[in-house]
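Here you get one chain, nothing else, as structure tokens; it is the form predicted on its own.
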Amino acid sequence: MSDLFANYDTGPFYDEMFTDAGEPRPHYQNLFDRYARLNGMGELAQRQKTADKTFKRRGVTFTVYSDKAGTEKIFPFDLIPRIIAADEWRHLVRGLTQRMIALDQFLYDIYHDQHIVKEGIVPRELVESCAHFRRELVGVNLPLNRHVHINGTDLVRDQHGTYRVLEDNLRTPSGVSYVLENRQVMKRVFPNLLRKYGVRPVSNYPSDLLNLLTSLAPDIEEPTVVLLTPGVYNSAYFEHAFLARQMGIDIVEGNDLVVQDDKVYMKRTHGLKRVHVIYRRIDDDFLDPTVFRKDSLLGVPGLFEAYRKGNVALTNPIGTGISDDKAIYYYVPDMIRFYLQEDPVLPNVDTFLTSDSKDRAYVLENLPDLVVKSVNEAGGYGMLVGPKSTREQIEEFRAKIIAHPRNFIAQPTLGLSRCPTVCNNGKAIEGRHLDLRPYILYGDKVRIMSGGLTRVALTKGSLVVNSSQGGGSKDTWVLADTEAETPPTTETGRERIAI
């Protein structure tokens, strides 16, 4: 028997396979016992130049824009997989859960009474300033009542194994379909190793998103959903084409449809067919240049109306976005007291606010060694990670928090778990941070994905994870449980609390 992680070092991290002994965790033991059986680092090797190699046959794409070696890149995939124990993911599923039902209710809330604005939950002039506050969907009603359906929560492991909730992806969460492809090639490369392993199946999701989104047409039998995407330069337009083709809905750009009488259509060759539900893949800004940005070319003229009546649904809904502000984040654990009256399950990063003047006087004191993030940036843009930066890129955020507190945050560094990660083109096997990503639905009730997806940073010591930054990913499997699983609190029969 190979022995591939003789040389492996967890370091002063929490190692997702490795007890500090050394010693493989219960739940990874099998697999610890599968790749001893490999000859070598070189079948190791071997099996993953068949990996990449079906990523690329399989168009398993994303884009980086700024790439001046060509925009258009596979995903990198590491083959030894994140393993999550069966009482560690009831736990993560019962915080998910109880998280997106909070949000779902700070937005009802805030585009109804903003009864948490007026107890002094959360300060009006935050949800003022939000730049994705909508104030043309104050006292609409919305379909299912319902005003967020998908959420990508991004979570990480501090250095005791805790997991904490580093942000929330309410406007259009993208990934999913590196998490079902990423399952298929594991199968190609290690089959029957899943089965064997009791992994619970994640290729349900298109079915669930499916149901979701025909569910917002309540009174229509067979309602017409599409996928609106910006089209084939968006850096996801490869997963918009593959989740349409997954659920077998048309994929449309704007141009594609048309408003008439407040209702929305398709164009098509033998003439105009009715759209009930969109799952728009387009940030509220271009969704209709009528309302939003007059020079958007992506949207469609008339949609906000069509959508305000109630003659088209849209998922998320228009306005969600106030939640991925990184401020409002800070929030969310009095949310969930606020409406639920529950302790969070899933505790935040610690989080400074540079709009409150206490701790914006400590941040600028301690830059060096925090991360400062902007408030509505994503994919690792608009951020500094003070121990990895030079004096000159400090001071450059410090101007510009002094400028404009209210758009940024900072958290501690924290040193993110790590997982064993093959690298130097399979001569190696070394610890690498990494993230995860579970998509939450939400209709009926709240139904999470098993798993999500497994970012990790192929840089050694990087702690920025995301692809448009050089990071991969990692197939995430959960253990089948072997207790009878009592359901979370997930009925949307719960009504809103009323305060």
Contents of the next structure:
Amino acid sequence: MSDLFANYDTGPFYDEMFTDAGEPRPHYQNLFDRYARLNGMGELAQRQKTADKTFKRRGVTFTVYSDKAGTEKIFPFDLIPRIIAADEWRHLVRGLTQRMIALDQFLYDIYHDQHIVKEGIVPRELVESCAHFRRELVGVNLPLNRHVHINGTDLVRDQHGTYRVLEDNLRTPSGVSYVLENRQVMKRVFPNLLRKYGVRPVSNYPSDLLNLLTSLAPDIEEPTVVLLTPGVYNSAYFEHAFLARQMGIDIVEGNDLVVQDDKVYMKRTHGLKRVHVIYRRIDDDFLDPTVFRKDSLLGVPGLFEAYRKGNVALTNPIGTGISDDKAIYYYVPDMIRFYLQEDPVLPNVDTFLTSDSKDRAYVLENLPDLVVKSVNEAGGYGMLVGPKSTREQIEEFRAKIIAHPRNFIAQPTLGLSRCPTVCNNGKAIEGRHLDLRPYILYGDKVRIMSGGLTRVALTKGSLVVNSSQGGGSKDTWVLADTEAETPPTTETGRERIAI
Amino acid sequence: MPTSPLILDDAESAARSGMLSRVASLIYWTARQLERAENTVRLVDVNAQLVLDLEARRDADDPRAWEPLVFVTGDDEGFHKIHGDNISEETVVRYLLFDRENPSSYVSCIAAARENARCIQDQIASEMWETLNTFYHELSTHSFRTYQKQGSSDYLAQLKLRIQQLYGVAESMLPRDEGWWFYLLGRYLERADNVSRIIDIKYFMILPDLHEVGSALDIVQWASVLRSCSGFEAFRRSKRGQLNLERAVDYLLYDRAFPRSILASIISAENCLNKIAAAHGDAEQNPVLAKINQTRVHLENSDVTSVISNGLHEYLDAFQIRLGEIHAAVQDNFFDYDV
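Alright, leaving the form predicted on its own aside, put up the form predicted in complex with its partner chain.
Time for the whole complex; same chain goes first.
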């Protein structure tokens, strides 16, 4: 019996590894036994060191803008994986598939006939006031008719262990490279354990992504696909380079591209070469200074027109950001019912819209107990965590909400699930809160990488898992199914509902 | 359901048009920076050994023993900005190896090469990137004290070896496509430039002691110049006989078999440009190729006796200007052309 977990306290939270009675859950039993054979915390700390060194050597880093001294940091990695049992994963796949299809149909609808608005299910003013709604795209048809290709959906588990959707990331979700690198390192540190467990591989993601990208130029035999990055100083540059390398495509900056006659070309040593598909890791706002932000140096003048004319495909398409709006998120369960006539498999986190007068009154009365989020911010910026805030901070948000009710939502503070995590420089194992970001691709059909990025809040008691706010990550193990695969219930074919 | 309006106009996409200009430029610069770093170490190494040979005549910390290294970099102004008039082994070694404010210092070259490689991780093999990245992190902890503690010769040998290791990884990992030719082009142009400066160092060394031409000291110095190009043993084997000024210069400028001679470097660079131009099918009228071709012919038609009597320093100066023009032509034609 290992003493590694002897003093482990699950607290009042759902624990990924242990039951309330302190027993390892069945799918964690192997791991528990393996760690019991480790030579105490010392050996764990030693292995942790090996892992950290590997990340640094491979340059698996992200950039912290505010930090002047060492701008390149490794994303802290925890050696205790998060394990997801096969049946749990089946449930998640069903829910995520359903959600992805509904979001795509919603975006198509919004840029075409707007049935959902006409039916009064989603308020018109909410859609039209979205910062990411692109009027320029109304009526434009996109390759495969697909309005979103990649989603990184953030999931959390509540006190009861129920998975809930915290938010969708349909613009440029990042982090998938860490999933692949984490697995590489884990293979090195615990090779036998992984084999014994029958963990599903994640390494097919780059080829799935490349297939998706090439399929966006359906009539060209060998389309030229590039990844557009803001550049080496972007916080996610490592990931951009990683994915480009894994897919064997060129990574380009705005300056490498030119538009002539509404077609996109890249500047090569012997002249210009046509580009057909762009996996852009730049937000809409910066894509084309002639249409969007005029002060942007990152984008390509004329790109929007080339896109609108169908001369180049972009992923994700322009305008998908509507669904990143946290007020629109509120309506996703309704979208699922409306477009698919199904009940949502994965519930949202309870949410109050401050643009709604009844909800707003409740929110203003209960600010100290709520989490308030700005509808368009990501990365843990622009939020109020009521129970952890001072009176001044609460009053500041109260004023902001009253002034701009459309810009916020509120949610109850969740007792996010926890998982044992190596803490205090390898001296102890304690429970830390975590979330999960699976990556969902939608080309000919929905494909979901087995697992995703598990982010963990390393600071004691913290609920904020973002890397920019001091979070770390864990390898995510989805266990192989022993039963025959059952296909997801949602029909993935492309039948638009006629109303 | 509406069909996709994606237009399929695609004849031109099939046409090969080389690699991304920015990437080619970064690969070219990475090679230049690595080559420069290597030459800087060679220079310091030879001088450190030379100083030991000279101990009887000059104190090892005699500023005059280290001053030529400052001149040879072509940036004595930069040196004085950081270290004032304090010329010593410590300040010169710090300037050439460890000063980050000196853009040509060893550490600056490695940092720049690593930054370039970071930008093109997707193009170079990950092993190359990892090797360079690991070395960079290691080097970041070094200082003049490391050099002193480990002993100059041991320490410098280690720095040289790390660069050779990078060359080895590149050699066995980089695909032989256009990127490879730009990589070699950068290396050979930088090498030609560096070797011309190393020869020039002798010019600076000799100035105060003109009367000593042909003396024992003169021979020791020429041997050290050859050594800094790893050419001493090769020179001996080339059966050129007794070491003297004319034979040493002839060897370093014009020997076709010695890979660090200036002519050999230019021939290799020309070969790279031939491959690059041929891929595009314009070897006939490529302006960069024309320029390097002229330079090679010029070298081939020079003879060492008249070069020395007309002034070696001036000859080398003019050569460096030609190199600058070739570099600018590479820039204008492949990396930074107007659209």
